[in-house]
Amino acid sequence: MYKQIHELLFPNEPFFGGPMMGLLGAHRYLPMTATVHYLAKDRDDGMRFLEVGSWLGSSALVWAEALEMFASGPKSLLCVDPWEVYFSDKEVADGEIYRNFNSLLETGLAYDLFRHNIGFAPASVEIDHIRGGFARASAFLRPGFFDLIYLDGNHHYESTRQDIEIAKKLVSEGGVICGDDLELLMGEVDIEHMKASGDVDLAWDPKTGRQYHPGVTRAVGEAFPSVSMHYGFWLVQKKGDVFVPVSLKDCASFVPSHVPHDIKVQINRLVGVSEEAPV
């Protein structure tokens, strides 16, 4: 039913509006696309990407368009997401955004919008998806197979920790593990408060006075001695038995075509370009 409604209302474009929070933050697009360019410079035989946590498909469209622009050879993206409710009753009680998220998941609208939106990805990129949890899906995935693994699923500590451990096994030599919502490093926050807040999505750190995702901060900090950070987007590259930070200096980047004009204006401000200039 929803599929037919989407095709009638938005026949020529993806849809992320309203209270769904379907788009990424303005500052994510440039480092994400730059990461694809970074990887593509050393690969001429195609690339295989894995995304954990796809929501309404905005990040999938970013990866797909960047693959089309920068990668040669076969290009594929596998999206894994259960599209099931996971926010706790306390989180739902504390914030309207969590109520909206849960409503979209309970009705199936989030999954239907994802399927609608990825229909606008470049035809040169093969996109498939698994509706299920990453731990279960990983049993059917080949170790060392993926050139990039993007983690943006459940941000509670135990879920993020588990996702990182699985990703370490599935990423290829020279491949990248990256993710979203790392606002503060573990060395910057109140450690005891962080540990006590691992089962919530967002918390206020008493040491810095900033809001952050404590589960992401802790899981990333325990898994990797050092990571590259770009406005909450984080990444490391597999080099033998270790994972090292990545420099995106001199890598090309762009704002994907599905990003609305007002967010492009925000990105212009972020990089110090005139608001009227195209990005």
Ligand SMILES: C[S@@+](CC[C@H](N)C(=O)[O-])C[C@H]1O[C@@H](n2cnc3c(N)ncnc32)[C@H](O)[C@@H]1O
Contents of the next structure:
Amino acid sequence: MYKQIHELLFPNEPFFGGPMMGLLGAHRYLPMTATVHYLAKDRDDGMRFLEVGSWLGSSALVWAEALEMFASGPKSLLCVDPWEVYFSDKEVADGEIYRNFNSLLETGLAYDLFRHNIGFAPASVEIDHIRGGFARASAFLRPGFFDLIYLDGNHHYESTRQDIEIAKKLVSEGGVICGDDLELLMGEVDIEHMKASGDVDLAWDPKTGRQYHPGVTRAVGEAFPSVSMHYGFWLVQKKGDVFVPVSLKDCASFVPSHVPHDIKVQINRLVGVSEEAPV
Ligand SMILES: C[S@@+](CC[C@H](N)C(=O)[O-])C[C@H]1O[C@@H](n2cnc3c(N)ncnc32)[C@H](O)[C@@H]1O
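Moving on from the form predicted alone, kindly provide the form predicted together with the ligand as a structure.
To see the whole picture, the full complex is given below, headed by that same chain.
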């Protein structure tokens, strides 16, 4: 059996294509791991997680390591991603990062690296993946089955709105729906500008002067009256017919082991702890 090139180049470690491409927003790993601790307090018979948008597998490793650290019983993570080009020509023209994203997807390297990288997840966590868009894949998933659903796929408004709708059906009672890239709440931004920017990934809000993901701000704002938000990571918990914010106060968190030392130091500095201290 021949080995793929990345298996030869990085036989003993995951690879994320440099500090930016695969480890976007790594400071959010703290509230992500804290969320697993929060859920684990009430569950001793295992947990099932679903991730929408896995890219090179970094966030999947975060969930897997946090499950191993905090959860008891059987633990599983299902990753759903088409690993196909999805940024528009306009977005590609606007930024190099989108060009890089699309070319990693187009060449198939993103998918190969995802499979390589999740090979470094703790063995106690069963990881599966579906290669396809969430809307189509969800037809095969059981309603009320998942204790945590993480939404980090296409951030355009219509996609995010649809992902949230589907997630509401798939999450268990007491389970959490969460996601990435909520920098500004709907009450904070210029509403007209936000509505006109639903088909772009990132935009500058004229009211605050800050860069944000308008599709995420709008879809989350319309779906939930109130959400918890930590460094752009957002979450709500299902309580009967409603979804409520979650306090992560007193929950343990940590920077997962696949994060390189220099980024780990930056994250710890951001939250004001010394270099190696757990947070
Ligand atoms: C920002 S990346 C995810 C980053 C990843 N969660 C992490 O933190 O390591 C967005 C991913 O969403 C995927 N995606 C785009 N449309 C999708 C869809 N309809 N369903 C699921 N995933 C989608 C893309 O292929 C891409 O890999």
